[in-house]
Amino acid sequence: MADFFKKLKKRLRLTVQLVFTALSNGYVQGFAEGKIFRGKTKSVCVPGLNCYSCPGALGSCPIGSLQATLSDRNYKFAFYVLGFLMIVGAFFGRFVCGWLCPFGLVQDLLYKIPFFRKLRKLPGDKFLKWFKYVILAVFVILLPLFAVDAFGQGSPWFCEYICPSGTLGAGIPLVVLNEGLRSVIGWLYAWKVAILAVLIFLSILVYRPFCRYLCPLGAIYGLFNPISLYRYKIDSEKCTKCGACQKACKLDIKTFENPNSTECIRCGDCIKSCPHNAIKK
């Protein structure tokens, strides 16, 4: 029993990720019948990226909910969703990305697949990491607000044209499980599957490319990292700036200089690797 708990502690983050993914996507009947859950909990947001249309989803994705509100001609300000994002961000920051996001778990598992050469980051990383903020501003906020039809109704642009989590969790399962949908899929479905395929390959090659470069939810939570209640501190008396934390960090963050970087997903690898126990939560 003691060995079991030791192994559980060693793999605590993976265990939490698996449990939370199972709980937030626990509508097994949806996968069996190819139907979307429509119970009362669907009006409640979950912290991570989790497509509303996934057959197993018991809650709503905050990014999808934000777009749905902004694109609705009757509601132009998402009080509930923005409040939810601010509260979660203020408490946890990007801890959500590292521990509670189902698509983050998918990327973590893909990165474990052996490859002849792993990359610390993609070429142009310095500029690519700002692209998620462009996606947040353009596809999540501006286009749903202002690119409207004749009736003043917008569209969920990020969900419709980019989100790989929606393709993996909703698009592919629904098409596989519903014969009627297979006859009407077109270029948009092919485009979304192509994005997913590229990200799957990149996730084997480099750690969490979607989180680094594309995720608007991570962009929001990252802004809270420096001020969230859950944040890291460096004990300047113990830290020797040896660089062990940066070497252990799969996102290549200089934790000893910027422990609350907007890119940090709070995986805890830097804390485990520090030989001087200088990094504290």
Second form
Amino acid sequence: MADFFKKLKKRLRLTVQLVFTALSNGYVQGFAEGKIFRGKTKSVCVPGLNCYSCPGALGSCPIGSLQATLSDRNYKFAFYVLGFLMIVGAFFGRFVCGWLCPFGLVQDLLYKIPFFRKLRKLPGDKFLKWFKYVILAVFVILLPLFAVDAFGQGSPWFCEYICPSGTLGAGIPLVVLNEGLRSVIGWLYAWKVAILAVLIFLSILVYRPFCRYLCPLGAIYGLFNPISLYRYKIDSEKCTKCGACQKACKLDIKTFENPNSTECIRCGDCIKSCPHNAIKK
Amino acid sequence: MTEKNKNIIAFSFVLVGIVFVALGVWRGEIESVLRKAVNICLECIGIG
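Same protein, different condition: the form predicted alone was shown, now please give the form predicted in complex with the partner chain.
Let us now look at the entire complex, which starts with that chain.
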């Protein structure tokens, strides 16, 4: 038993990711019948990127909900979802990405697949990491808000044209399980499956490419990292700037210089790797 | 910025967040989220 808990502690993050993903996608009947959950809990957002059309989803995706509210002609400002993101961001920042996001878990598992050459980052990483903010501004906020039909109603552009989490968690299972949906798929479905396929390949090659370069939710939570209540501190008396933390960081962050980088997903590898115990939570 | 100031900013965000959530519930945004979430989102799954 003690051995079990020792192993569990060693794999604490993976355990939390698996348990949280299972709990927030616990509507097993949906997977069996090709339907989605229709209960009241879906009025509450989950912290991670988790499509509300996933057959198992018991809550709502904050990015989907944000677009749904912004594109609704009756609202045009999303107090509810933005308030939720502020609360979660102020407490946890990108801890959510590292510990609670189902699509983060998928990428973590894909990165475990052996490949003859793994990359620390993609070429152009310095510029590519800004792309998630462009996606947030254009596809999540501006287009749903201003590209509207004759009745003033917009669309969830990020969900429609980009989100690979929706394709994996909802698009593929629903199309496989539901004959009616299967008969109406077209070029858009093929486009989204192609994005997912590219991201799956890239996730084997480089650690968390979607979180680094594309995720608008990670972009929002990242802005909170420097001030969130859960943050890292460097003990300057102990730190020798040896760089062991950066070497251990799969996102290649110089933790000793910037412990609360907007890119940090709080996996904790830097803390474990520090030979001087200089990084504190 | 001191750690104390960071905490003050974080707690301010929490407070503003609570006010925003309350405003959103009062405006009926929560029903809009629920309405969207309990029906299969054709855009999300790539049908459009």
